[in-house]
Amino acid sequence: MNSILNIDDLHLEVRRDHIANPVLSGVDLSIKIGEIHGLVGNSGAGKSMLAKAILGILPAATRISSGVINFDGKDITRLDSKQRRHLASRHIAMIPQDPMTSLNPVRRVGKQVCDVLQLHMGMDRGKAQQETQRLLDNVQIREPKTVMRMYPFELSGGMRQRVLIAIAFSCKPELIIADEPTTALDVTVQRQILQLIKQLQMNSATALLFISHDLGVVAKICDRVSIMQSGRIVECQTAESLFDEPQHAYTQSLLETTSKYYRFDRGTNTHSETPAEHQDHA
C-alpha cells in the first residue's frame, strides 16, 4: 500500500534567548493511504508539535532545522506560506483536542460549517447549506436543521465534537490529524466518538493520524501504532503486534500501565474498558 505521508529524519527546534532547544530529533513516520495510524506518547513527547509541523502552523519561535515532510509526493517543508495554507485547509484537516473552545462562540453552527464549504469547495450558499445538513446528519446529530441555527454554547461537548468532525471530513481531505479528540469527553461519549471517527474513516478511506497518550484508546481504532518518546519515534508496529510483542522498553512500560485498565481483544482489535483484574472474577 502506498503512503500518503512520509516524514524522514525531521528535526525541529525552539529558539529562546539565542539558544536552540530540540523538540523533535530525527523523526521518521509513514502513514499509508486509508489507514488509521496511532501516535502515542506521554505529555511533552512532541506529538502535537509534530502535528503542527505537518499542518504548517508552528509557533513563531519554532523552526524545522532539517528533514523532509513528504505529503502526496511533495516536500511540504519547501512550500511557501500560501501553498501551505491551501494544503492544510483543503487536503489535510484536523480534529482538535478541545471541542469547548474550537468553535467560534458568536457564530451559528451551520454558518461555521457552510463557511468551510464555500471557501474550500467553492459551493454557493444554498448548496453549502444542503451539504452542511447532510454532514451533520452523517455525524449522527439529531435534527440537523435545528442544530444549524444554534450557537456552540447551546450544544453539549459531545455534539460540539461531532460538529468539528463534520468540518474535518467536509472537504474530503486525504489526511486528517486527530489530536487527542476524546480527551475532554466522558467515557460514554468518548466511546461513541471513537466509533463515529472509525466509521467515517472507513466510508471515506481517508488516512488518519490519531494522536493520544492512551494506548487503550488507540487500540480501539488504529491499524498501526508509533510510539514517541522525547521527540523520537522509538517503535512502530501493527496494533496487534505492538500488544503481543512490544520491542522497546518504553512501550513495555506503557503497556504495563495500560494493562491495569484494559484487556486487548486481539480478535476484534478493541479493548475492554473493564479493569482486567475485575474480569478475572467475572
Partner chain sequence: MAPRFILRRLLLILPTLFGVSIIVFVLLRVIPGDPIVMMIPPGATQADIDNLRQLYGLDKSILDQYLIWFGAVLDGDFGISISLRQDVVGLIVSRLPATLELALSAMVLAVVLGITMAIIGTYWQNRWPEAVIDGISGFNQAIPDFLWGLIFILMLGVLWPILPISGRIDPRTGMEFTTQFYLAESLLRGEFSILADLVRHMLLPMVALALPLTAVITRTLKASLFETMTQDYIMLSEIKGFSRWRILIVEALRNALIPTVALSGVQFNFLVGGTVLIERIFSYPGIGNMAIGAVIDRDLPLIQGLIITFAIIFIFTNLLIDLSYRLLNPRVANE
Given for the second form:
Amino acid sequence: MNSILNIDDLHLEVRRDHIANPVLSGVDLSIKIGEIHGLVGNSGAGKSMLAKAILGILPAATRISSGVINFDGKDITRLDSKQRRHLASRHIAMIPQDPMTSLNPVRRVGKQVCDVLQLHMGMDRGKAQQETQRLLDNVQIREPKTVMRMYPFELSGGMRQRVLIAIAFSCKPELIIADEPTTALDVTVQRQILQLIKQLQMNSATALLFISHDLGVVAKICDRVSIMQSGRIVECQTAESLFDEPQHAYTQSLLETTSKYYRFDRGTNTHSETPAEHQDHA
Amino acid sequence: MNEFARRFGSFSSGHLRVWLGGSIVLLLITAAVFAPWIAPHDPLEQDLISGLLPPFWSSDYDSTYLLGTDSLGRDLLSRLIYGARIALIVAIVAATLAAVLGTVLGLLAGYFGGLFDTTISRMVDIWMSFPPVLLSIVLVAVIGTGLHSVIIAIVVIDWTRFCRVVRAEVLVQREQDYITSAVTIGLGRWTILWREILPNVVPLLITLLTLEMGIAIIVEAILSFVGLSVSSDQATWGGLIQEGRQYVHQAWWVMTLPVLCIIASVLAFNALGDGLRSMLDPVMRR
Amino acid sequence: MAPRFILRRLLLILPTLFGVSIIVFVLLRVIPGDPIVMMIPPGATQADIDNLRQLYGLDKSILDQYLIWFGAVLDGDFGISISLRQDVVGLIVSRLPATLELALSAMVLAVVLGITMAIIGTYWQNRWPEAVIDGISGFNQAIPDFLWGLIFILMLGVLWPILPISGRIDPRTGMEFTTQFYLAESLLRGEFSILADLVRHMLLPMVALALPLTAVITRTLKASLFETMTQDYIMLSEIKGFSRWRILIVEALRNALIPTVALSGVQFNFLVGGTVLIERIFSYPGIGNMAIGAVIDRDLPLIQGLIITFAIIFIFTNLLIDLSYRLLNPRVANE
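How about the form predicted together with the partner chain, since we already have the form predicted on its own?
Time for the whole complex; same chain goes first.
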C-alpha cells in the first residue's frame, strides 16, 4: 500500500439543540505518498470539516460517529486527543486560507518559524535560526535575515503566505493540507504561490491535499482530484481523465462553469517560471 | 430549555431581584420618611454616662438602647434611621438631577449630532477620565461643605453616565424605521425627540437612575466620612463610620452597623436596577 | 523604545500643569469662605487679620495673587501651609513617597492578580474555575474601594485581628530612615523584619485599592483573550502542536493585552485617586490623607500644591500606560 492517508466510510455529525446533523456521510479518500490530491466542491460540501477531522481540530459540538482515518498505518480516530495532537502536529502540516490573519501579529516572523523547528526538530535556537533563514530563502523571500526580524504587518499578503508555506514545509511532514491557499490573494500573486507550492512539493516527499472550490486552479497543480458534494466524495479521478471524461453529473456541472477558461491553460503554465513576486515591504 | 426553566429563569433573574431590592429600598424609604416617629430617641440627645454601649446581643446590653450608643451616648438606632434620611435625600435628588442633566444633553447630542455632539462627547470623555472620588472632594473644596454641595458634586460628576448611554441609545433609535416614518409624515424635530425617542430611552433611564442612587449613597457616605458633607453633629452613615473608626477596637459595632446599612442599600439599589433592566429591556427579556 | 516619544510627552507636562494651576487657582478663589478666619486666634483685632491677609498675599487681586504664586512656584516655592504652618514643598516631599509606594504596589498587585485570573478563567473556559472567577470579579466590581477598606478593617483588623489597620510602620521598630521610601529603603538595606512590618501595614490598604482595578483588568482581559483564542493564528498554533498553556501565554496574552491596556488605562488614575480615601481610612501618612485635611481646613497653598502633585502623578501614570501600550503593540512601537 503506497498511500499515506486512507479515509474509510467516515461519518461526521454536528450536534445542535440535541439534534445530530450529518456533515460527512461516508467519505472515502486515499492520498498517495508524494501526490498532490485536489479536493473540490461547493462551499458547505464539507471540505473544511474533512480537513479539520484529519488535523484533529474539530469544533466541540462535532463528533466522528463512525469510520476510519488511517494515517501512516494508524487509525488516528482511535488515539486520544493528546497522542493525536502529537502525531498530527509533527507529521501533518497546514497552509491556511488567509495569510493576513494566520500569523501572530505581535511576534517576529523569524520567531514563528523557529518555534516549530525547536518544538518538532529538536533544534537549539541558533540552529533553528539558520534553518529558518534557509527555509525563507527556499520560498523565494529575498533578504530572509531582514524579513526574520520583521512583524507580520510589515509584510504583504503574498509574503506572509510564503512564510506560512515555509512553516508548513519546515518539519518535512508526510502530509500538508492546503485549505484554499490562494483564495485570499491577488490574482497575480495567486499564480506565483501555486507554482511555489508545486515546486516545493516536488522537491520533497510530501503529499499534499489541496482543497479548493475552483476546478481551474486544481487542474493546474493536482495529480488526482476528488469531487465532494453534500458530505460525500462523488468522484475520484486523475486530473487528466476528470477533465476529459467526467463521470458524475455534479462534476460535469462544475466543469461546465469553469472549463471554458481553464482547459486551454492546462499543462502549458504549470512549469513556466515567472519571476517571484516583488518584495514590497522594502 | 423547557417552559418551566425559562419562566423560573426569568423569575429568578428579574423578578426576584426586583422584589428583594425593592423591599429593602422600601424599608429605607419608610425609615427615612417616618424617622421622627420610628426613632426611639432624639439622634442628637447625648447621655455621656452611657457611651459606647453594646447592642442587644451583648450581655452588657442596656434595654433603652436597642443597638447601643456612640461615644457621646447617642442612640445608634436613631442615628442610623436619621442617617437613612440624608442618604435617601441625596440619593433621590442627586440621582434625579444628574439623570435630567445627562439625559437632556445626551438626547440633544445624539439627535442633532454635528459640532454640538462632538463637543459634548469630548467633554464626557475628559470628564470620565478623572477619578470620581478625588473630583468630588476637590469640588466640595471649591463650593464648600453641606448637603447642597454633596448633591451638586454628584450631579456635576455623574451626569456623564446618563449622557453617554442616552446618546448611544438615541443614535440607535434615530436610525429605526419608525423615526423615518415620523419624519415623512412631517413631525417636527422636537416632537419626534419628545414623543418618539424619549419613551424608548425610558426603560434604560429607570435602570440607570436606580443604579445611580446606589452610587450617590456611597458618595454621600464618603464625603460625610471625611467630614465634607453636612455638619458633623447631624447623623449620617459616613459620619457614624468616621466616629466608629476611632473606637473600632473598643466598640466595633459603631462602625459595623452603618457599613452594613450602606452595603445593604447599595446592593438593594443594584439588585433593583439590574432586575429592572432584565425585566424592561425587550432584548434581554427574550 | 522611542525616546523621542517620551521626550515629547515630558515636554507636554509643562503646559498641562500650567493649565491645571490656572484653573485650580481661579476656582479656589472665586468661592466664598475666608481661609484667614480659620487661623485667627480668639480676640484678634482687625489689624491682626489684615496683617495675616497681607502676609499670605490674600489682599491682592486674583491675577496678582496668581502671578506672585506662579513666580514663586518657578523658584520651587509653593508657599507656606496655612493650617500646618510649614513649607508646602517640604510637606509634600515628606509625604509623597508613602503614597507612591502604596499606589505602585496596588497597581502591581492589580495587574498580576487581574492577568492571572483572566488566564485561569480562559484556560478553564466554561468550567467551574471560570464561574468562580466571574463571581469574584462581579463582586469586586460592585463594591468600591471605600467599602472594601472598611470591610477589611472589621474583618482582619478587629474580628480576626491579624493585621494592623492604621499607620505605615510600627513606631516601636525604631528604624532611622534616610529617605521617605521606607519600603524600598528597607528592602535595599536588607532590613527584612522592618520590611515585613511595612508590608503588614500596607497590605490592607493596598488590597482595598487594588481590588476594583483587578476586577476591571480581569473582565476586559478575559473577554479579550476569548476573542483572541478564536483567531486563525491560534488555530494554526494548535495544529503545529503547541500546548494550550503555551498558546495562551506566549501567543494570545500579548495580543489580548493591547486592547485591555487601552480600555483599563483610565482605571489606573482612579486607583491613584482612591489613595485619598484609603489613606484616610487606614490613617496612612501619605499625600491623600493630607489632601483631605487641607480641604477641611481650606488650606489654599497646600491644596494647590497637592493638586499639582496629583496632576503630575496622573501625567506619569498616563505616560506609563501609553508606554506599555507601545511596548506591547509592534505596530506603534517604531513610529
